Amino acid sequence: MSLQISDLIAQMTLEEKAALCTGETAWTTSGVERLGLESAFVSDGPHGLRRVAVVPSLMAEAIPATCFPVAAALSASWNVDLAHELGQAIAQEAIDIHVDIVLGPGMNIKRSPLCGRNFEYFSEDPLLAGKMASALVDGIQSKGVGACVKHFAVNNQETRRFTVDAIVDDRALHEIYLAGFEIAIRESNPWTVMCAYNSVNGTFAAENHYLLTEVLRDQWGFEGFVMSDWGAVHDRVAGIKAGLELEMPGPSPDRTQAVVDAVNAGELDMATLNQAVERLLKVILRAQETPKGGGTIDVAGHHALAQRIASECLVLLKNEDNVLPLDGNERVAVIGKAAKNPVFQGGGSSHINATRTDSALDFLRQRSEVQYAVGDASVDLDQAAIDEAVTIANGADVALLFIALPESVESEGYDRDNLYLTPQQVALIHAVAAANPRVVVILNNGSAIDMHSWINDVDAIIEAWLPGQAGAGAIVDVLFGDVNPSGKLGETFPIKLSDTPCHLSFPGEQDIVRYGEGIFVGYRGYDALEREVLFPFGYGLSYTQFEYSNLHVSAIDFDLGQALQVTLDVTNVGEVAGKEVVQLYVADVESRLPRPVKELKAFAKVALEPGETKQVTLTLDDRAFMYYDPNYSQWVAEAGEFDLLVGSSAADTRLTTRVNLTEGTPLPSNIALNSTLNEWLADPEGAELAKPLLDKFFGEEESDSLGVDMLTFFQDLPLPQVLRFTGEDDSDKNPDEIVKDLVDKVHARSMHKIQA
């Protein structure tokens, strides 16, 4: 294939360059014709295909594809193999309907419940973002279809996304809002990324070279091209530059002229452009080599499928005096207009135009004595419908309320005012709630919602997410025990909005919005906190128990590159078979930077019958041990302790080990002239050469003289000036110069520690 791409590109005008470089259509690369070279076909995804029927245009009406679960929802599977295998049903629809590379999947970081295009995004944590986003990729790859990642990078929210500026420091941007693109890219090599609409630190994404190719290529070694968000670029010779091959969507002939114009002028060398060239023709080639088009997609297999799926992603958020699994002989009262029109996607570009559509009424009809009542077809409050589910509820066993935010609360290009339900829906809950004493509530929702106002009125609850077409399938199965609940949330459900980490800062003033959480986000930031949470991260129940026991690690004390294999058995303790979600959390016991308390840095799904025991293992590699450190640049583990955690969710930690690491990342000195008293004590080399001068100048008369600890009283002011607090003059240095002199033996002592 290079020779072939080395002949294309020689023998392609610079006009065919830059055009390539460009959309030909809204949906297609453009092609040369008299070179033989066709164009691509993208699609909308994440979670199924939005392939338009009229190539042209934008907004055509689709061609029908299977709706999955979105993201959201398959992230609380936390089953990879899962991700894997939809991933092969949606490239094989691709296969079968003409579609070369999948937009998806989107994997950005939850930062804020209120992001209204949370429902595309798997979580507020990077490794299970990462995670199911790689398995996702490979499962499409896996069949010549390409896929890709999106939006390159820190787009959390939808306010002013084209135009925002994403303030976001160091330790955050890598630790956060990188690392999850880190393993996708790293794990399952995507054919193409997809950058983001706002601005990283002053710069538009579209237009970023330190993450377009510092980040992406040259650390993470990349190879596929990197495209726009549609109408995403300001400069289309700068975004070149910095890494942006594929502008969408085409044609844009002033676009194209620019590349022209910039070559001419000498503005751009025809070496980036060719660059750029080869990295488009190699996907390009790369897609054709899988005959498209020309199928009819399995609606009935993949319907199942997405059943399946979906009733993996369900999670048992409540279940008092085990009200459910239901018997199937109670009378039911069925309320809520989703049980009859379901709601199993959100809004916007990855609307897709289902294959068919299950109804919950209709399955619930097949099971049980049902009466039902529309309850919340209102946003605003509707007393007669209220007082017709209660007349139902109150002749019922149990009362099962569908409640759905409205399918224009969630969507792409906007985000949510609240987390509240309509005031409807929270005033029907009440009313149910008094009339029966058997309440359960199944919500359809792309991210947090607040209960705190009912959620002790009921019995049991069911975060159903956006399940897809057949989520109404899954939600029964799981009422009625034919599948026992089995995920765990992505995200964590506070109290109320207020207690978000970011929620002084969420969505920004102006074009600017300030991370100014930092690193702590989600579970990371409410542990900080110690705040309370509705339900935390990683939570789940289950018609089961399981006991965890004999925890092990390969290595108590243990170096970087020595991988360590921690080893534990689950045992299923109830009656009847179930999954449960390990999840295993490292914590620093003392850093020199703040750290979260725990991170999640392994997990594993595991299915147990009754009364089994599986031994689980879960491997930690170096980056488990390590954070970003702004002022070498780079990933650093530090030598000593660090516990590990075991258990069900983030607050529910059933087995812990400490383990130490011997010596952590080498690393030369960072002292300089302006250093503080505190970083030259907290330097090894740097402390022992000061030593001398501190000793000299901090004696013990001196130290009491003020009544403070002199060392404490100067610790951040520069060496230099503290030199000059204590008015030394018997030497022929100033300050300035004796500093310099030990920052040189600081620096050679350091290198020659590391060499050695």
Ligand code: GLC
The other form holds:
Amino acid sequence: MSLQISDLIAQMTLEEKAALCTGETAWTTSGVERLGLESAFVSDGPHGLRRVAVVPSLMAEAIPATCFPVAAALSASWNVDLAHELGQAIAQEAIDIHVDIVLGPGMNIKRSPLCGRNFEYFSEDPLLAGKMASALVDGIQSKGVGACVKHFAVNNQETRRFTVDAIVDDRALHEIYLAGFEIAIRESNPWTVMCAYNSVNGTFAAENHYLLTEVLRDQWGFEGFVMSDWGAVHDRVAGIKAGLELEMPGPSPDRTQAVVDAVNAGELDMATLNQAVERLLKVILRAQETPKGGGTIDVAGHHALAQRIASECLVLLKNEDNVLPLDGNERVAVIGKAAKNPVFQGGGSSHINATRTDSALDFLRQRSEVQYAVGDASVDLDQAAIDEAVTIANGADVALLFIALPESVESEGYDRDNLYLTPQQVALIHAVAAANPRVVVILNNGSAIDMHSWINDVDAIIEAWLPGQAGAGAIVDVLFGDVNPSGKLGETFPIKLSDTPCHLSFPGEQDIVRYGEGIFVGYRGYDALEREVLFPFGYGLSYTQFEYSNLHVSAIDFDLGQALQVTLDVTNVGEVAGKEVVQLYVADVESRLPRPVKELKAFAKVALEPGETKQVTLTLDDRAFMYYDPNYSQWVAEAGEFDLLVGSSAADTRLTTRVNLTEGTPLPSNIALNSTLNEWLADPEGAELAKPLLDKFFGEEESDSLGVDMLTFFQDLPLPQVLRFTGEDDSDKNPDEIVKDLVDKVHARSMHKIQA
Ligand code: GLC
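Can you switch from the form predicted alone and show the form predicted together with the named molecule instead?
Now the complete complex, all chains and molecules, led by this one.
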């Protein structure tokens, strides 16, 4: 293919090359008929295919396809194998209905539960997001269909998404907002990346050379091409220079002309344009090697798969007095519009024309004596509907309340401004709970909701997310215990919105959103703020119980480059089979820069029969101990102790142990003329070389007329000023010259040490 590509590039005219860098239509790349280059077809994504039947229409009706559980649900399964299977199924449907590149997974970090598109995203944690995305990409691409991780980057809100500028510090950028993408790109090499609409630190993502070239390619080795989000391009030439190969949607003849003009005017190197064309051709030709179309979707098989996946995504949040599972002998009051008309996906570009849907009410009627009331048909108060629901609840052994956030509340294109259910839903829950002693709430939502006003009135809560077209069957299987729920939250549920770490800066003001909480997002923030939460990250109940034992680490003292193997035993000590998600968090006992209390660094899901014990192995590589140091613009690990916390959620540590990193990342000294006294004392070489000078000025006295310890008093003062403050010295050099000489000596010794 490489010969073919260089041949093609050699034969293409400037106009054809420029045209290739913009879509031919809303969903296709530009072909070059005379050279036999066909267009590639791209379609959303990410939890099924929205392939329009009529091209070039942007919003035409889509061909029916399977709607699988959304990302928020899938990540709650913590099952990367399931994500891989889902990816393969979507790829098979892409082959069947002719899609070359699937526009997914969406994997932006859930900075605030308010983000309208959180249903399309995996987690507040970059490791969980990255691993789930990576598995999905592998699944899709294993069938010779392209994937597209999106939206790169720092696209964590819908408010003013086309114009907002995300101001984010380097640590938060790399440790939180890029880290998931880095995992997906390094581990699964997606053929394409979609850049976001927003700006990052003052530059549109679509023209952001730092993101699209320095990070994506130079640091991570990304080999595919970057496409824009639809309508995200402002300056096409700047985009090509930055590393944006494809503008979507097309056609945009003015943009194509701008590229031609820029080359002719010498403002854009032909080499740069050729590089963009080469990147495009590599993926397009690779995608087209996989024959497409002419197939029919395996509706039944994929519907069954969608249900099996969904059943692992449901999170049992509450189950007081084990009101669940039901045994089928109960008289059941089924209440809520969503029981009859399932809410199984979100609004916007991911909205799929599902091949079929199931209703929980139908399944429940097959298994129990059921009465139904709609309950929450309206968003505003409808007392008659509540009264009807209360009536059937009065006569039942258990009331099942199906509560779904309306699409009008949560969707692409806008954010929520609160976490509440609708007034009708809250009133309905209170009224039904007053009428029946056994109340189970089944939720359909894409992100955390506020439950404080009603959670104590109900006995059980199942978080069913937006579980895809077959979600109803999964919900009923969990209600009756045919499936033991094994989902765990991929995001924290706060007690109230104002508890969220980003509360004061989300969604920002006009076109500026400052990520003031830095790396302290999600559980990292709640831990650092010592704030209680409603349900912690990684939380989820089961119909059985698990015990952890025999924690062992392959080494207590270890070096970088020596991956640590952590093993432990997990036992099912309950009466029914179940699956447990074992989570491993790392806590840096002492660090030069502030770090989260703990961070998720590995996880594994294990299936266990009653009484069964299995050994679980988790691996920690160097990155598990590192943070991003903006002083060096790189990831670093500091020597010292780390606690390994193994548990069933971020708030449920079962076993711990402490390990010791003997040598940190070798780093050159960054001592400089204006380094402070403290920085000199913290630098191994600096402290030694500056000691004679400091001893002379500070000597033994602990304090003087100021009544303070002078070293502490001057700790944040640059060394030259310290010398000026502390008076004369016998050198014929001025303080700046004295310090400059010292700095040179420190760097020489530091480099010598590193090279040794
Ligand atoms: C939308 C979305 C993006 C989607 C694209 C095509 O605006 O932001 O996720 O893939 O446009 O529909």
